[in-house]
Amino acid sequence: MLAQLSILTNQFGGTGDIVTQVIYGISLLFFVVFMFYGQRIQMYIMIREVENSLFKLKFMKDEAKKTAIETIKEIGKPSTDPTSRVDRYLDYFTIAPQSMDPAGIVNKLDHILDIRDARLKEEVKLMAPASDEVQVYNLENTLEAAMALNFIYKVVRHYYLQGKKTLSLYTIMQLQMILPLVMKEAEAYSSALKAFALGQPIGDGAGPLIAAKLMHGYEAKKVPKDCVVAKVPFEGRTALILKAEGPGGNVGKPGEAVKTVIEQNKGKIAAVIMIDAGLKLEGELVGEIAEGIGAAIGGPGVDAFKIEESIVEYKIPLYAVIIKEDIGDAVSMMRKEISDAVDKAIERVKTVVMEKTKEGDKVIIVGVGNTIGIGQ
């Protein structure tokens, strides 16, 4: 019985060497194959990883092209098919002025952008010739957001094809790393496309939804350029809301607009107030109200230099109102958070108003943001 223990045990220990041996030599192998070939296997995963957000990229750039396409169809009534037209708009680009000498950049920046802006609205109007003033409005804007989601899936293809081709990981690699962010924007776009296509409200129009609100009922004067402004009674002072012309895409000069209502009073503004869209931290609810100094205003910084320059040259106190969101809640349909917290932005304004101007003053209140579904 011991001699037939004995042979068993033996029999055991050794199928345990055995596997022991077979799971180091696999190890062993892992190991020699993940420090010559580990960085090359990390490099394809990452290349997989980027593929895949291409592919998503390349599904959205194409259905933005046939919206834009579709919409130009339904609306502008064409008599022969705008894709070519409509390639040839996806693909534009505006060039910087020269900045070797900075002096006078401002205006040659704005200049270059006047000559973008009507450039475009008369592509626009050659595409879609049954569109009226509104309709040409929102149809750029569609196509703006086209151009986005080209532009974003051009870019992220030269960086894939250009670390493929040379098989760099760092290239791939900080590819991959912002992807998530590239993807973010992407899809904030791409919900935009309906927006813009309807001409309904978005998120970026908080600012003007609030002038509009404030000026309801009082008569709207148009100000250079494609905004208007309404003498208002706003708790025993006289507001002048301006905001850009409704109800088309359209943003406006808000500059420009803000320059000439202070010119026309004589620099008599006892403060200006500018509402405008923020973009939210991670962790901030949608919809919260802040409070600030200076111009609250996106975009190249034209506008942002022109109210500067306005009120340092008549030492008018310049305030801030923001509401806070996402890229993705600035470009896509409002959402009920923004459009609740519209009246308590109009008590924060309201707060400011009372605390930093007396009665009979003049204060001018600027609604900033693109102005699409809202009117006067």
Contents of the next structure:
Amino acid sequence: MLAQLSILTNQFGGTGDIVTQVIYGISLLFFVVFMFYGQRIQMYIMIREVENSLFKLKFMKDEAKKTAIETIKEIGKPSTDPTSRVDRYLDYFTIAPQSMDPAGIVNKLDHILDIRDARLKEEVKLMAPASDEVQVYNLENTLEAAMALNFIYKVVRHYYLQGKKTLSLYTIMQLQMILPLVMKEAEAYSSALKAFALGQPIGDGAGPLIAAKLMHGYEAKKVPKDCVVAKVPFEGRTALILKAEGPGGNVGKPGEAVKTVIEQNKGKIAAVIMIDAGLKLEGELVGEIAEGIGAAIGGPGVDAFKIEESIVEYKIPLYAVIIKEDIGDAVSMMRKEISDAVDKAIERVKTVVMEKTKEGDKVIIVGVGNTIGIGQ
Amino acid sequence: MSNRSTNSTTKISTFILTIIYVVFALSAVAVFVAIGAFYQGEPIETTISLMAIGFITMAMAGYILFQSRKRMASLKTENPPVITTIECAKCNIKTTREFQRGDYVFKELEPCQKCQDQKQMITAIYREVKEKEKPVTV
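We have the form predicted alone; now please give the form predicted together with the partner chain.
Every component of the complex follows; first up is the chain already shown.
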């Protein structure tokens, strides 16, 4: 066989001893294979990379479900096994309202989100009958994180299988290109899960933590929906401090709450200051404070819309203070840097209030975010 | 059910392990044959070729095994300890302990051991992260 190979390589210009000829033959073979199958080999390498990430996503999804079931069993003391209910919960979906005629879409979306929220809370109460209100909120957050991981896994698996089935380089390539970002988000949800299950404050709670620190020791009244407000003397002004009601995992509806407080004060508000966790860019430090203008609030946009509507009606200036962190920090247990940034953020809020309002004015300070693990 | 699926995810496939071990055995055979060839006075090129094939395949099999184990290790997420800070407003004594279920910021706890009449309060709950990233110099 070696003699035949030698004759063959000699015909293609290979000379020298048998080792040189073998190496020459192998390189010729590689050249031919890569010429005809290069793209396919590249695709298989990409499929393998996607497969590795999918493997990791499956692990995260399974762990999330396991944690959720264990927490429900531990806290909720259900009489039957909650696994089938959890499976059903993980596949819940929400259909966004039709936007062909966009007039009034915010109210429609708000209504649909209210229904979703109520439905999921009822489901959690059925799964964990022994849990109190705070625990229901925390369990709902835990299940939502598990739901997000389940959804990410299913979508990535869908495109992976579709790409593999059709051997479409472009489907696989697109998936492989966005995977690092998808994995970062999935890892964030995965670490959030434990925080939600245990009721620990998360990075997104920076806003409510600042509000809680400002209102602590003053009487807090409930305002719709799921929020609290306290009247606090602040640098010679009266600050109406707003946050979601804690310590359960809850973001409340700050849009509704700000609107209510402005109307209760007949629009006589000198400024609205919103404090929230803001996404940092790579290279920026966690816990950095930045200041700006506008509604500092994430989510589907309903609350931002309502706040903007209210301030426009009464011509109230709207300022924003953000504490920078990345998506992983925002949904996982609060980092020390974020906890330490609270005092710096309060100083920045004081500066804004002193510079932009007069003594005796009323200002609204809103701590936006999930108040899990933070009281008032 | 979830336990089973988790275990299947965290194990290295038996099929891959079998292939790795077979390749290891074959590469060891190649090395032994190379040594035999050397002592039997075969041309030195044959010894070198067989030795190279043996070591290269052994290294490749070892690399695949190492990568598989590394992938398994990367699946395990580390959970840094979460610290609860407790303060007494009267005597300003600050203590820290590990987080316990039910802790929340501004939760009132048992009275301070020093001044007795003032209840202690949780003032912060956080985790400390050892930064893996290198500081940005640009």
